[in-house]
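First, one chain by itself: the form predicted on its own, in structure tokens.
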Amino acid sequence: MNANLLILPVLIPLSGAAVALLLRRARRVQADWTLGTMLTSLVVSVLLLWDVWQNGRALVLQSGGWPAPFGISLVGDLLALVMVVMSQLVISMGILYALGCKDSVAQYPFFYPLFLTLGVGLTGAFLTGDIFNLFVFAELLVISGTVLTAVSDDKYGTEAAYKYFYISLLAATFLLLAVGSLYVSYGTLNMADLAARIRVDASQPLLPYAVGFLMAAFMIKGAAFPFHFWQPDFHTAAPTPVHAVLSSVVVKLGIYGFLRMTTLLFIEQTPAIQAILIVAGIAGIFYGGLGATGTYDAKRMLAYSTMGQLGFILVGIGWGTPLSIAAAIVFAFNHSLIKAAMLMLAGTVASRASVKSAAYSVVTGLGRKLPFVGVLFFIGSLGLAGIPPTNGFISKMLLFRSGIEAESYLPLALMGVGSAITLVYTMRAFRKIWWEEPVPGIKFKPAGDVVLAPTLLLLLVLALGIWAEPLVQLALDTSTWLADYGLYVTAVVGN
């Protein structure tokens, strides 16, 4: 496949937010146009993932005739394609809940254009080559999701969004900080020249501190522990199908980062880096779990479920084999499809309330009305806790398996531990809004969101819980190919 179709993935739902804001007077037209248009660039990410995966080889566009690395590469291999994959099925899937959903935002006219713009920030950030265009996508990313959050019908959105706006403009310093200390250290910001120098030479004095400022920007981009403050407040201000983007895809650009940093840029520091990912992804399960168990709010719940699930992926990427990297592979991918679903379906009970939320105040009971999102519900909650025959079991199954290959017994108990909380809580969940005695006082709408998009996610659960061997296969190549930097490095800038 021709390298120059790399750019399509980005340059089909950045001219459709073009168009789309054209189409702002034709409210139904501009949704509709919005929907086919991310979904023609997911049938095309699709292809090229199945492309490079069939071949075993990277497709690198090297922007404006320039090589690396004095131009911008853009790098589709293995790793950044699959992210690529999960991140616009999902926010596919955002757009076709948007289409049914009662908030008042999904009506205004800049709201499907912005949601494009999300989409191109997150492609655009997994697919370049080069770590200065990594963080300008990351903040056309920041922008889109602060200004869909700011908007929204929930009264703490705007308070949420300047929390939001603020955190990343912190990570935004640590992640340019970082930029500057490699390109003085080293005279370039291609990821895989800057690869290959450090590899030559790992003594320069301001590499360490490039190590930790990428660290800590990676950690507040993916809500991890001790950085993740921000994230129940803002995620659960958030409008649904702008909730369910960020909180299951957008906080994976910070998993892609360590991924990268730990199999590609700083191989020797990776030891290090790695023992930091397992003391805090341990640490972020437990408290995400124990928050999630306490808290009031079925969305509030779910946020901290977000940061509890990516701790396991942490602890996956700080082991460190071959099997715990395909096993975070996997772990992203299926977190990424339930924690979408599940917040469509809080979303959906928060829609049938006489007051729109999802606090059990409000929510508790409401569910018995809505016996088929009740299963759904359930469903999801099987997934997220691991249990067959969900992709969440297989997620989970691959990663204790890659624990006992490592060794690592002590991490394995507590997560063994962990994934009992998240039963808890989301069993918790399930009997308040489902099983327990409706609220007094909230009455029950006749219509509320349509419960489409997460059907679709959670058939997926379901299916890639019975038919697991693909994706697995997938993940093992991907971690094969990472095993390897050298592979990313010449494919870019040659030999």
The other form holds:
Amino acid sequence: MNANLLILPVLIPLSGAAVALLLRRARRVQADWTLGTMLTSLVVSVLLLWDVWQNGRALVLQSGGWPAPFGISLVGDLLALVMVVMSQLVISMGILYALGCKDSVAQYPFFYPLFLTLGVGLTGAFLTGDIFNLFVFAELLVISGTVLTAVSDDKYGTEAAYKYFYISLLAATFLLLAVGSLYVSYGTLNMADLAARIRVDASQPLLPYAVGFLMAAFMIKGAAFPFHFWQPDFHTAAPTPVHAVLSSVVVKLGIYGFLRMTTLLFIEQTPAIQAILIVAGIAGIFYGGLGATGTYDAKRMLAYSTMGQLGFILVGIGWGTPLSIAAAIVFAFNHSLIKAAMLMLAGTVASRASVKSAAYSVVTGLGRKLPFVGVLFFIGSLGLAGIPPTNGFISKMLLFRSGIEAESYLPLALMGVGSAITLVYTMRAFRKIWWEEPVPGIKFKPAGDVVLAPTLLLLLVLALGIWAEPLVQLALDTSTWLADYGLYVTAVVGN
Amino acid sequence: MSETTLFWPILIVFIGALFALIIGLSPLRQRLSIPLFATLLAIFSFSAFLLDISTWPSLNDGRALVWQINWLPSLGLTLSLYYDSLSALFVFLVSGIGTLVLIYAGQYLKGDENAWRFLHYLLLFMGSMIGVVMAGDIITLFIFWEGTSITSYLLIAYKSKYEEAREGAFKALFITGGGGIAMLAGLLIVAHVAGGTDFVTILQSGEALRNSNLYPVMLALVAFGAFTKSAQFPAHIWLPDAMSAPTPASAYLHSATMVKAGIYLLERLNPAMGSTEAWFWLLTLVGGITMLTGAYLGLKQNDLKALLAYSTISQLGVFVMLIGQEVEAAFKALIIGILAHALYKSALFMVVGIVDHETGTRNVTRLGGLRRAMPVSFVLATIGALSMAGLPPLFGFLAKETLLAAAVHPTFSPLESYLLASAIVVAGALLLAQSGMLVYETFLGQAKDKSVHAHEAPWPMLLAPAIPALLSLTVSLPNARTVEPYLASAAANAFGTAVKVSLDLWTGINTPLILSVVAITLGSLLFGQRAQVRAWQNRIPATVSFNRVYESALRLIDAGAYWATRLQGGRLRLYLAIMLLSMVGLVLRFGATLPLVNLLANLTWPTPTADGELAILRIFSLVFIVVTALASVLLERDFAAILAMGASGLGIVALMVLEPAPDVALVQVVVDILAMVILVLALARLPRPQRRKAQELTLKLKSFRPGLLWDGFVALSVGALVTAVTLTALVSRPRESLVTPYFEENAKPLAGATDIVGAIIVDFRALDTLIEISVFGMAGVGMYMLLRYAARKYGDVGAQVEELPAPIQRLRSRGIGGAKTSSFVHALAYFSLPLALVVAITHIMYGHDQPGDGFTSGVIVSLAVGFWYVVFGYYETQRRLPWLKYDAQMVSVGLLLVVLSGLLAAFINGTFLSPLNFGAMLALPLPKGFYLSTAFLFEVAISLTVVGSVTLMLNTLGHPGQTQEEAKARLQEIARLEEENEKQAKG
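Cool, the form predicted on its own is there; where's the form predicted together with the partner chain?
Zooming out: every chain and molecule, the one shown earlier first.
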């Protein structure tokens, strides 16, 4: 496939956003256009992934035709494309949900363009092979996400967006410090080139700083303990379609970052990074799980749960074996689908409440009138808790298995306890909303958000639980590619 | 069934579940009576039953049928089934009792609108349970295992409007689900050691498993899973609470089948993992304690279902204990016990359900004397109870005999035998007393509560318990012996080698018989004295209640949850402090200080160089930057602080000019000014009271408080770290950038630019620029969204001011904040915009060769527009510059222009965003130094986007107010101030 096509997953939504800006007065057209754009981009991404997977060769686009370390390279290796497909899939579903959503946000003139640029930022950050370019894409992501949350119907939206923006600026500063340190030390921004040069000379005095800063930056992006503080506040306040995207795929940027750090950039520091990831991951599993148990709001419960689930993925990366990395990728992919669907379902319930809120004080017992949503939510809960026949089981089984192979029993045991907590909080939420008595006098709106998007996502959740082979094979192949950092380097800068 | 059709029993039952679902969701449900519906569903389970008994005989030689499909070939995982006599025995129980329970449930739930849901769950459970006992590998086993947990959860909580149903369901799920996680881990370790997940491999790797140093771990985990499922002490606590399920579910899941899943698993793994010291002690102790606990607590109960639940626990304990043994006799007892127990316990449960259903209570203190009203139930209950009590000629007697025979097996030491046998005798006596109580208190004697009315159940409802009850009797029939080989084969599968099973009731006068007599005597005594015994039991407080452990586990989770959510209290300052310190910790962790220490040790101060004057200027700029930055923090008035910040930025400009880095300096200066303008406009937009409040708050924060020390510490540590980075960078910098020489060499020949920075922006790193302008454009869009729409949450409905009241109409042409501006300033403004446009155009045209580019040109135009807003006010500016309303359109066109020119380049040159000189291609006569190229288009696009974005910001910030009230209030305030001024001028 022509390497030029690699720009399309970025370019299609970006042009789509630009056109959508012109459609500010024709909201319906704008919405349909946005969905069409994202779906087109998704199809292209899937084709790219398929091509790269089948040919076993990464696609590399030297943008502007400038040879590798001098221009900006876009690198479509398996990891990047898996992440892109995952993100664009969930973002498409988020847009689909927004189309049938009662939030007033979806009626604002620039909601959809911002949704698309959110997708551009995320996609670009995965695809780029240039560490400064990654920073730029991440900025696009941050600004879009901030605005989308700030205009939320939730009364805390603006405050939460402010916090997020502030902390993201902090992350950006860390990232920039890391980029600067690396550039000063190695004179290049190209990740492949950097990796090769760091491999040759790891004695640069600024290298340790760069590792630390980059680590902190990605820990913020990936809501890893103790850099997670922005996450539950920010995600909960976001409008449902945005929350579904933020809490599922956007946080995976951190995961992606750690994978690149440990398999490409800092091979020498990898053991130290991995040790930190395991500790942070376990802490996140417990903190997120406990927070999800203790919170007062179904959407907030799911936001906390994201932190917990990311913890599992971090531990997988921390083990660093080929199988555990594959497990982390499968886990990341599956979690995105489950979490997005669950959030949309919580949003659907909230949209039926008298005040638009997913707080248990409002939604308790509301589910009795929404049995189908209940079935979906139950399936999603099983997915989060890792119970068959959902894809969550595949994630957990793979991760446990890789932990046993890595002979890392203490984290494994703690993960087991964490899984039990997952069961507690998902079942509690289900029980509250679907089984308990509604608060007396509570009103129930006759119409709410459309459940098409979460239904599709959950069908996928079940399909990937029953027939997991393609995803697992893909993850294993990705992991095999990652095992040899030289593959990436030669693909981008040649020998 | 053959190997290829092994999945049929499972499939049939799941098809039945699907059928139940379809009927339940369709209007057909109204036409179909529930008993008929349930009977139709029973056909599915009965088919599975027939398939099972038709295949069982072929397995008597101890062989196993295996079926598998490659499920996850990349991991070597299969979905497989393994079907031997042991599986067949369990399938026999699951599908057989299942058929009866379905028929029974149809009667039990007559008149329940949602009965189809119950039946659907029941079939789902049945399919999963058959799956568990037929699973051929650990993954399949686990999948179905969890399936039973989940369906059990749904069945217990069927009457979900009752708190106890929800609680009981959750408790069961939490305990068995937690056990499931442990079991999965344990089984994965087993598979890891055995080198395969399927039972064929695992059963062949017994040696490796037992000798592995992971053996204790896997044993503990797997046993934990099995114990929780099979309600072993101390995890037994969920089973009594699960009795809040409708009785058909209790009879089926919580006595006959699901609770035996753990037993099945242990039996299945016994040949591979058993026969070790650890196995023996773990199973014997846990099973023994469970047996005694269940029997003891059962006698205490008043609720008939609770009584049966505890006796089930006791029986399950017996089974676990038996699996722990290494003797053939134990497995004979085990298989007979399982069969006997399933028969009598399901019968008893169903009878209790009938009693409950027909009288409305199952409390023994209210029942009594029902034998006349419910004669058939009475007979069935008596048969079941006699079997449970272990009296001849029932199956239960045989079970107890064989059990005692196993306990006094000669391989045990006398002490072991003595302990085991006496425990069994005690438990047996307790169970006998309970059986007596069950029958006596319910059916005999006098009715204790006159308000309880009873009548016999319809015959199909009685049929269901009648069959297992009568089967309990058949053991005494002569042709009962024909099933001996089947049972022997099942026992052999669990034991590992052949087991001889005989169903002879009379084996002569031997130790087991004597012990049996002892147990019966003791039990009869207990039954006779039950009032005293129960009173005595109730006096002993339940000192060790494991419910408290469960509750405190949940409380621990809740306490953790409390602290987790407390830490997440929304305090940004705390968040930042933790994050910043963690960041410092991270950087230190990677040993960043070491190189710094080395560097500092070798640090020499730079000697002053020749360019002394410049050095002085540099030092001056640095001091200026620091002072103004400090001032921006310390100054109290917001406006002054903003100005100070702007000055600090200008200081950086000076440094850049001295570097010399003219491009950076130019961008910095225009951006700095633009930022000031926007901030000042934003301030002007804020209502005065709000500004005042914010200032007061800032002042309070600045005053000294203990927290300030902590904040200072955080700030200092981060500051020190960043200083260290800078210093290290400075000292270790001799390295030349690797990419700069390339840029220097190729900027002119390849990109056609003498200004390298220009070439970097629009050529070498064009993609960065494209995304950067998207960010910039979206910032404008974002500000528009925030001010126009986010404000709606706070009561601002977003209505635009259309008509203003006449007295303040004249104020429309005032500058921002109502300032009156002189005509001199007006003239300046008139002049500045065209000038800015000319400068902008030159920047765009010659950006490739000189400092300045599309970005600076855009900002310069925007600044001029901003000036207009300040001078003329919103309405006047909008009137004079109508193109300003195409703000978002400019952003859009700018972005599309880049995309199009990039695509054009892709089609002509083959690469997206590659440089292309259209002027040269078309040989256009263009002025010298100006090239019509992609770079030029890019510069235009950047400029457009920037102007569009800033216009968006200015349009929203410069707007006097979103609501009629706000605008009116603002203008009225201005009018008032004006009057005051006039008065002062006069006075």
